[in-house]
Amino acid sequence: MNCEVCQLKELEVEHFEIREVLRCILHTIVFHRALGLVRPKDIDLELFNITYVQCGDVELEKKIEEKIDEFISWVEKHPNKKSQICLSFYEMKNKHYSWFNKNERLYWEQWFVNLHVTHPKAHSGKSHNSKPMVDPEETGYEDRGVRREALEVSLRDVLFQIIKFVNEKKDHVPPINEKAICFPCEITIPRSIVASNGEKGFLGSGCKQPL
């Protein structure tokens, strides 16, 4: 089968942006591989002027806040290192083997969310020349504003890209279950160490990080 892989625009965020990005990202993706039987909810976010959709469905949503946990869990442990989480759709395919049966996940299309966690410098108000003319907090402040716009336009870039992807790529999407909300997904986190090949991987799949 063939698997589509999309590599989303890398976001430089901090610390207490990341679960706000994810959720909005993440929920993007899922929204937008919905097979119709959704209740669609409209979320607004508290740090950006942005509004993304949620399929409605308590289960997901639970899903994708624990994987975000573990992400942060996982940032907290690793700092100031670029990570991703993996979305991945697939559907289960039962194959037949000459002495037993056994259920395989076909991977159809993944998602590769790029984050590079910064923390902020801290500002002193020392100088060891002349007098500073401007505030360092206040000029921090400012800094701080300046990214954080340009932040929200990143990531309005990333959700105009997901709506590319989903409207160009069509053909590798399986047939559709009238029964089910979403196709069959999975989230994946970094794992903690590189295996012994130098290859890096993440948790709970088949995913591997591209070059």
Given for the second form:
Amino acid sequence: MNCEVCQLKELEVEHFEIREVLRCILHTIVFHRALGLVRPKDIDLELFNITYVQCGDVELEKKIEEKIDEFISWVEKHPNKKSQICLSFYEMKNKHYSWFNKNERLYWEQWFVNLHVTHPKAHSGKSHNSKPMVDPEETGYEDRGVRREALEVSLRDVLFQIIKFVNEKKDHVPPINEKAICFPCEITIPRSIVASNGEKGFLGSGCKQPL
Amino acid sequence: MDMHGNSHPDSGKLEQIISQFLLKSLHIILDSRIPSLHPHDRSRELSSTSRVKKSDKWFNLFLGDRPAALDNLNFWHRNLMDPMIIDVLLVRQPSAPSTSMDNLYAVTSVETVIERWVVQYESLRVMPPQTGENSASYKKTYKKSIILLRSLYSHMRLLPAYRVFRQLSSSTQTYNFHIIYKVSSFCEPFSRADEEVMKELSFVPVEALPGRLSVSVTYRSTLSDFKLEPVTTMTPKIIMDYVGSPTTDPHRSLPSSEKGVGAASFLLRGKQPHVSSPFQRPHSWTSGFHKAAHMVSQPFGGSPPAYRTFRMPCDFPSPPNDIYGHRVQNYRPSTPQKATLS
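Same protein, different condition: the form predicted alone was shown, now please give the form predicted together with its partner chain.
What follows is the whole complex; the chain from before opens it.
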């Protein structure tokens, strides 16, 4: 079985935006892989003019919130870093060996959510030239507004990217289990420290490599 | 919807999938575009206690009560090979009537197609090689259709028209626009001017041998040109000092108050008029009055009928006249180069 991998476009987010952005992305992916009977739930983001869809499964919602909490804690300890959250879908296969049975996870799809968590730039109140100084607060608001708009566009691009991927790749999706809402999945927070210059160092991989 | 253990032949199952796919697509599209279909249910969340009927379980996507209009689709859409074309139109309400008699009949609504969805089962020109697993092919088709409809559902919320729908749905305010739809198997091509402001998008078709299910949309990439504004309505007002009334013509007497006043009462759109004085009274006119009154007495709250009637010669038994747009048998809209969802 081939494992399809999707690397989502990297988003530059500030700390307070992480939760909303991750909820939006993870739930959108899950909604397209929750192929059991669902009652879709439309959710409006508070920070952005975007509505995404949840599949309505309470357990999944809880799982996603826990992982987002875990990621936020990790980010607080490793500020200003690029990072990945990996959402994987798998099947449980029973491997029969001569002397024991082993259940093994066969991953058939992996999604990598790429975030670069930044801190807002501080504005200096000092001016060393004779020209009249622009109010730094006003400049700050404008910058934040421009940045927020750009992030909203990028987040929308990521959602379109997800929809495009699920439309293009359908053959690898296993048969639907009518008793479950969603395929078994796991969300892993890589314990990798990725410096802003792109150098990676994995301390412990939480993501499986494609088979 | 359980597709296992069904004793019907495969072709019957496939036909069921195709016809339910058309219904579900229409439901998804109208549910997130037409406020008037759910006038009392502004909440977009489906209650977990809502009863799920068997028909709702198709494609494992429960959308709640199906609008009554969809029940007529089966009656109308007899030929599964006909495309189902759904136009979503933004209708600008008539503007405030002018005092000039020449402009009296210029008070018309303006309709603009903001989205055109085409859902169809198309036959394949070249048949792919048979894999020998025909009995399971309808199951694969069904699974892939579920995925396609999920992505259609998400996509509906990301296109520009969704914000307009939300604005018109979420408030008790009446706006100068409303949204209607037309469903037909025929459509007029867009003008060149319209094409320039529209984008096209196609979802990857789902194989459903001997054909395939496809969904595509042509949509306006921006709706910022349409200025949605709340409309202030006046309460009906008896105009006592109309031209020729006893209050302005002392030689005429007022009718009995028990019979009501002879002046007409009508609704005005737009801003509040000036407070009345004989020289600053609300506009009134007599010529073509009844026509004007008819035109301005359209209900403000809620949408007008979300359909149009066109009479065209056709070979189908006529659908109920108040349902869908005109249609021509065996017409296929041209399919210009489109961007696929890839």
